[in-house]
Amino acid sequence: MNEVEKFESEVAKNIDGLSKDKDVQALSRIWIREISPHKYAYNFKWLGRPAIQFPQDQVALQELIWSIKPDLIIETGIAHGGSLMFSASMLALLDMEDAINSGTNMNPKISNRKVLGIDIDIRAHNKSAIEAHPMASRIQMIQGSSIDPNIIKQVHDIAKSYKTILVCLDSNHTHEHVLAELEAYASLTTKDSYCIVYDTAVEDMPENLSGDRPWGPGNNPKTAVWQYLQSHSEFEIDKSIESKLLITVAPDGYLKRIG
């Protein structure tokens, strides 16, 4: 075993130990519960745009993108656009890697890789900021409900031009809506890639943290994931990701396509 393999083996043992440490897992859930009223996820930007994500989940997404090397990332939920910028910048790095490996010059405005964002309400000030951003050429946006049949058809038509697809679901967090998104888009996930369902942590939080929103314990992305997996054995939950993160909004939400 060489030094790289030794390090990877040590990391695997660390993650396995965390997966079995119920106390530290409980502490992590308490931390998320206590920080949630402070809107912790709102505090971070990516390339100048609010991301509204936990930094830990963005690191996990970075690892997945670098490993999978998708040419299309589909995201439901745009908000301020920080998540789009994150994905687009990662795709730019993949293009840079390709250029270095092939010994060619890279034109940053010409790329086959794209981020496709869908949102029911792309507010004008966010839309203009996204379109003016240096990453804009790598981003395509569709306005409309992610579960509208016409929008679903548009996304599927676009996806036909791509070989390796990663999907991120982060819009309306009710059970019904997320289940409909999974039925609409999870099938576009290519083998060994991921469909990531965010805010599954709602299931593990007190009901009062949902406020006047239509989701909460018993009605949220995690319950949708559980139902979806009952009839879709081509996906499995990658528990190792949440085990190593501990602080994540997506427990049971990292779905790897295995078939």
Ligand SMILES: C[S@@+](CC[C@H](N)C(=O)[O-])C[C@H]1O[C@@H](n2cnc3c(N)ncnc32)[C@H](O)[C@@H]1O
Second form
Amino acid sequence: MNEVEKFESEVAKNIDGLSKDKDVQALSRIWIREISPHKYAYNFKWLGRPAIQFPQDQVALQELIWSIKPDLIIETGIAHGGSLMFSASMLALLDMEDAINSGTNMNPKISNRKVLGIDIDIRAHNKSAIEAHPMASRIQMIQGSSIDPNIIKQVHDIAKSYKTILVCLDSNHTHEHVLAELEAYASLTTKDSYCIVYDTAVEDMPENLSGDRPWGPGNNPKTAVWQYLQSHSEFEIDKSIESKLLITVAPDGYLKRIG
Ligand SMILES: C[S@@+](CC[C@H](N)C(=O)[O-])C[C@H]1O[C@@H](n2cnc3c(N)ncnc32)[C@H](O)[C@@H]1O
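Following the display of the form predicted alone, present the structure of the form predicted together with this ligand.
Starting with the chain above, the whole complex follows.
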């Protein structure tokens, strides 16, 4: 085993250890429960735009994007645009990697790589800030419900021009809505890529944390994932991601397309 393989093997053992450590998993769930009323996920920005995410999930997404090298990332739920910026900036880095590999070095061409965001309500101040952002050329936004057949058709039409697609679902978190999003978009995920379903952690949290929202334990993205997987063996949950993150809003939400 060379040094790189030794390190990889050590990390794999660490992650396997975490996957069996019920105490640290329980502590992590307690931490998420206790931090949630503080709206911790609102505290962070990516390239100046608020990204309503846990930093740990962003690091996991960075690892996935760098290894999968998608040319299209489809995201439901735009909010302030931070997650669009995150994906767009990763696509810019993939363009830079291509430029360096092709010998054009510091002159990366803007490829057709794109982030496609869908939101039922793109608020004017967010829309103008996203459109004025240096990453804007890699971002396309569609306003409408992600489960509206017209919107689904637009997304599928756009996706036809792309080869490697990653999907992130982060809009309305009810079981019914997420299941409909999975039925609408998961099939666009290309083999070996991921469909990431956020806020599955709602299932593991006490009912009162969901407040007056229409979702809660028993009715949330995780229950939708479980139902979807019953008839979609082309996907499997990548448990290793939540094992290494521990702090994640997406337990059982990292779906890898295996078939
Ligand atoms: C949790 S926020 C998205 C956060 C964003 N992905 C980020 O990381 O910063 C949820 C968003 O979903 C949008 N939304 C709610 N219902 C929707 C629907 N039916 N279709 C599309 N978007 C919806 C809301 O307007 C809101 O902007």
